[in-house]
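There is one chain below, alone, in structure tokens, taken in the form predicted on its own.
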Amino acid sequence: MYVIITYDVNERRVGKICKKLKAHLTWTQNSVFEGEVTKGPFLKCRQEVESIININEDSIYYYIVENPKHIRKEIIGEEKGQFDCFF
């Protein structure tokens, strides 16, 4: 399945959502993450990210489509996350 993540939380918990999103998906703007993941690995991720947040402060957005071949993504402007290579 593809994952889109978005989030909008305290800026306390920020680092620690952005830290565990970062080890199932691939950031692409501020707050959003995307990538193809099993079902397995979401729910782990999931319930990481859930244990962090506040639910009265908190949002977090799941966009779960089962066949990425259904996406159809355009970008404008400079695309991010291509961070594959660290020095």
Given for the second form:
2 protein chains.
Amino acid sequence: MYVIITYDVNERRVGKICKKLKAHLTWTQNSVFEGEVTKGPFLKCRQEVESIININEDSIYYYIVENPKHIRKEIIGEEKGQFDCFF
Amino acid sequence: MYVIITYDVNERRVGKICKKLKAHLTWTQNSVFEGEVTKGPFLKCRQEVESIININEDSIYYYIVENPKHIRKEIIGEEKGQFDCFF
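The form predicted together with a further copy of the same chain is what I want next, because the block you gave corresponds to the form predicted on its own; please supply it.
Below is the entire complex, every chain and molecule, led by the chain shown above.
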């Protein structure tokens, strides 16, 4: 499956969240990670991330496309993800 | 089609970009807009946004899923998009 994850979390938890997402996906820009992932690692990733966030303050959005062929990505301007996430 | 747009633009252009995206899509969180849109309005939206950005400094990512049934969205925590974008 192809997954895009965007997060809006308290800055105290950004580093932890970023580290966990980075283990499974690729950092794209700002608070966006994405990548092709199988079900098992995706569930592990979700469990890890969801154990860190405070659901009253933070939010995580998952966009899931089962068949990666069904999603097309186009980039205009600088591709930021070629550099690394700070965390 | 279902479109997710994420942007990383110089703060001087954020307001303008946000206004243009808001005319066609829904603000989700941080620098993410999304929504179901037909080809014509999507092309108009792209033209407007791409006429504002500086391609040497800014970046716009388009994720396009032709059939909205092929994408699933899950939210954990606070749903930010229910409030309005500042612009």
